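What follows is a single chain, given as structure tokens, in the form predicted alone.
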Amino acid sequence: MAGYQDLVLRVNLTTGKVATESLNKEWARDFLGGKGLGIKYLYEEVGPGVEALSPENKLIFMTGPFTGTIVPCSGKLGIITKSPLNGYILDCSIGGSAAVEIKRAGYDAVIVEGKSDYPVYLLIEDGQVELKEAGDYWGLCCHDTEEKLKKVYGDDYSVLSIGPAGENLVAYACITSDLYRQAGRGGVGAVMGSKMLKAVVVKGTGAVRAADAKKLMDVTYNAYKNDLLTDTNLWAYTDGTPMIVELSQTTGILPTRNFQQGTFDQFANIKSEAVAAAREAKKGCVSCGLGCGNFTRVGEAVVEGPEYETLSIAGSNCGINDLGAIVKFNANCDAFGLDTISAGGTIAFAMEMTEKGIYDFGIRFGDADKYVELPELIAKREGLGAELALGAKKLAEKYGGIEFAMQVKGLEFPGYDPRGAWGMGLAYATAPRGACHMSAWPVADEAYGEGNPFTIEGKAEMVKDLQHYNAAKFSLILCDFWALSFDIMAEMLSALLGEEVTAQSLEQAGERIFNLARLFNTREGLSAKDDVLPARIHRHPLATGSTEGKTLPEEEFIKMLLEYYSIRGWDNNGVPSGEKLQELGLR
């Protein structure tokens, strides 16, 4: 099957044995790769009720059909597991070079199962696979782990590693690669740590076969020239995501002081111009045609970033107006292996709890000195960090304040206030892994575009369509920042596979993938009662800016949610109907 290596590497950490098997080609045709194919394997192999941090859970590293080819912006790796943050499906992607090395080593996927009795790392060198003791690396930060392993094997090897946060099973620990790239949300690093797997070291020298290499080159060249290098996409190189700070400030949806306000008085300190002034270089993933990464230095702190989500959720949302403090916080999260969104959101919640007198966590909005120290404490579960490691929802369940714990299904909000973009509220509520901006991003039209942000009209259809689009795109593993159509994706995939793929079939694949993720979650007990937003969004108006006085009324949200269920072919409890499953071939 062109575009695929037809080989899955299976690693059992309990027995220490590795084996290979053929890729399930029927699944690959229906679920493409990356996100979708990983969810399919997990659905079939991890039954209901399995604890996320138990040996029975699996950690799946999945490439896509374009990985390792000349198609630009196809270098990310899908990582799929069951989330320790909420027990539901979790899919992440990570940039850098790991995906290409795995594919060139001859594998479409690496499935890790079981648990080792002691720390290990996985070494993959083309067809040679070995588990090696990692006692000398256990306890090290992500950067130190990667640099030490590269001294042993060489800079041309890719390393995926966890830091102390993953080792200590913090529910929002991430996996790091190429020093500054993270699979951040939902706790994939904790799953890796639960298996005592410190790192994956991989190098491949093989190739990926295209059915019609000449046609793929021609199609890719045209897409690169006419569709990628356009004003629609080049913002990623010129500014990167920090440009969204000003967009959100202007439209009144910039999270500030734990989503109490939609604007930040000191936003100029953290917007794109401030980041550009501290930028030393640009960087992109393997095969990247955009180079969105900003290599930034402020004092001794160095990051690839900070991205908008960090500038907002760990910046304005925590009342931090010092770019240097945000960069240092980001660098510390990267080093210790923490998701900056969940870390920032949890800290902001603790700050408000303190200021409201509900529980004194000893930190207030704008306290930059304490704030930059917290990633290490969280990762090591020491002092205040042991509490913050719980995440906002569990912290609220323990101490109160659940109405302003800004999360859905236990996953903390990203950087867009849904009181100023009502469709974004629906996207948060219905995303499979919890509050997520990667499942659908209607805010682009609602707040930043020409749409009306304060209506539910048309939003259910919009969110549904965007969810199908992203599910297909992230299963092919094409970068979020390349705004390309189903038609172009289908044309490139047809050339790669040597068979006709239509835009309609890709859209249906996206719908199939999204519904399978929902089935996984309903099997774990999820229903309409979980597709909800915090009370603050419905009952407490925004306090500043162009959205001052705005809420997302609960009755309007419920109407929008029920319309969404209906057009999806789900019942009023959010469960896909038999007819819909039959239509999608999910039986």
Contents of the next structure:
Amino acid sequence: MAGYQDLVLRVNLTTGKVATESLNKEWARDFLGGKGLGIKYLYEEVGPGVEALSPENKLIFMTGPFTGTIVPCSGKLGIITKSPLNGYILDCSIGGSAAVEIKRAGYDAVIVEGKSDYPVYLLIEDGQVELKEAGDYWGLCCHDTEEKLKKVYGDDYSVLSIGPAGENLVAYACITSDLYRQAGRGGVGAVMGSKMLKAVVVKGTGAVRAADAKKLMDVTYNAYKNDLLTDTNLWAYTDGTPMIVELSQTTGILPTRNFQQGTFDQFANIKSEAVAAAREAKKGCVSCGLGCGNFTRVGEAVVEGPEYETLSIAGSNCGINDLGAIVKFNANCDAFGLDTISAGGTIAFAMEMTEKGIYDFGIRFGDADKYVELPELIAKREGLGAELALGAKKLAEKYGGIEFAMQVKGLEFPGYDPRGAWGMGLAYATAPRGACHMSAWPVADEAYGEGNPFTIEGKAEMVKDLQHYNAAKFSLILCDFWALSFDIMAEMLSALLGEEVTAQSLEQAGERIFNLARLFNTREGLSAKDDVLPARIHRHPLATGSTEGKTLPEEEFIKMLLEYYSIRGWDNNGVPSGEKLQELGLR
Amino acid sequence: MQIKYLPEKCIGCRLCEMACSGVKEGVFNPSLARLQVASRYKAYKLVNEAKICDSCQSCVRACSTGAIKFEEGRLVFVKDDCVKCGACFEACPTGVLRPGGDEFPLLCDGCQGDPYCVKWCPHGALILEEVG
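Would you generate the structure of this protein in the form predicted in complex with its partner chain, following the form predicted alone above?
Below, the chain from earlier opens the complete complex, with every other chain and molecule after it.
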């Protein structure tokens, strides 16, 4: 099938068995690739009640039909597993070069099963696949692991690795690749660590085929020049995500001091111009064309970033006004293998707990010296780090403060305060993996655009549509930063596959994928009771800026949620109806 | 006209290699591209490098069968005349000239003056420059 390699690599770490099998083509047609196809495989292979950190969970690395082709912004790799935070579906993506190497090695997907008795890494060189002993790498930080492996195999290999956080099963451990790119959210690194899999090292030399390469190039070139490389998307090149700091400040949704405020007095220190001043170079993923990566150096600390989510959640939200400290914190999270969002959110919670006198964690807002040291302690579960490794929700369950533990389903909030963007509240509450900005991003309209942030009117429809759009896009796989239409996606996919795919069928695939994620979660016992926001969002008015005095009232939120269920064809408990499943071919 | 690489403008997307292999070989595979670009972090610095044919004609001089020629300002490859001796690869000073899957040289003909690698380069790291 053009666009696919038609091959899945399956690696069982318990038995050491490595095997290949045909890609399920029917599933590929219905769920595309990446996120969607990964969710489908996991749904079929990992049943309810399986512990996320047990050998029965699987870790799926999934490419998409566009991976390794001329289609720009297609270089990300989907990583799908059961979440160690909540037992629900977890899908993440990582940029860089690994996806293209896996596809060029001849595989659409790599499915890792079981658990090794000792540390191993997986070596993939085209058709040659081997599990290697990784005792010499266990305990190393991500950068050191990758550099050491590249010394053995060469700079042209891609490495996906975990740091000490993943090894120590910290619930918000990430997976790193190309030194500075991460699959950050939800603890994919902990799942990898639970399997004793330190790294995947991959090099492919093969080709990816289109039904008609020339046609795909013609169609794509038009989209590339006239849609991608335009002002709508080029902010990713000129600024990258730090541009959002000022937008959030102006609109009063910049998380500050654990979401007590929506503006930060010293925001100028962490806004785009400040990051640009410390920038050394721009870098993109393979196939990108935009190049959002800001290679930044402050003193000895270097990162590709810091991204907006880090600047906000680990910056203003922790009361940190020093860009150098944020870069250092970011670099330490990268090295030890932690998600900067969940780390920042958990630390901000501990800071407020301390300042409110509920429990003394010994760290307060703005305490930059202590804060930069925390990633190592968390990753190693040492001292205060052993507590913070629990994440905000479990910390609150242990010590109190649940009303201002800013999380949904155990996943800490990203950088947009829903009291100044009510649709974003719905997006957080209904995203399959917990509080997440990647399932839908209505703030673009309701806060940064022309929409009304303080109404529920039209938000259920907006969030639903965006969830379908992102589900389809991240399955193909295309990057978030290309705001392209379903029509363009369909045109490129048709040329790739050599068969007509309509925009409408892609939109429906998005809905199918989103509903399957929901089914995965309802099978685990999820229902409306879990689609909730922390009480702070309903009860504590924001303290400053253009959102001063605002909440998202609980009755308004519930009204919006029920409308959302209704237009989705779900019942009042958030369970998809038989009719809807029938319509989507999920039954 | 000659293709020139400006490393400071390169973001390492490799669309140039994808486009080159796509147009010349009908598949997407950087290993079959007529140029090679690498953008990697070394010792905590970003290092961008490329190998690009500058039409020095060493391969023409090394070719004993006349399969590689230089005509009207471009390299021309006559497949029927190639005996796959490999002398051209040896002679190439940059190593950009490589064998393809069938062992014939992956010769850059500059896409007849309108190179795809330049067309697909997003931020002007590959440009066309007048020679002399």
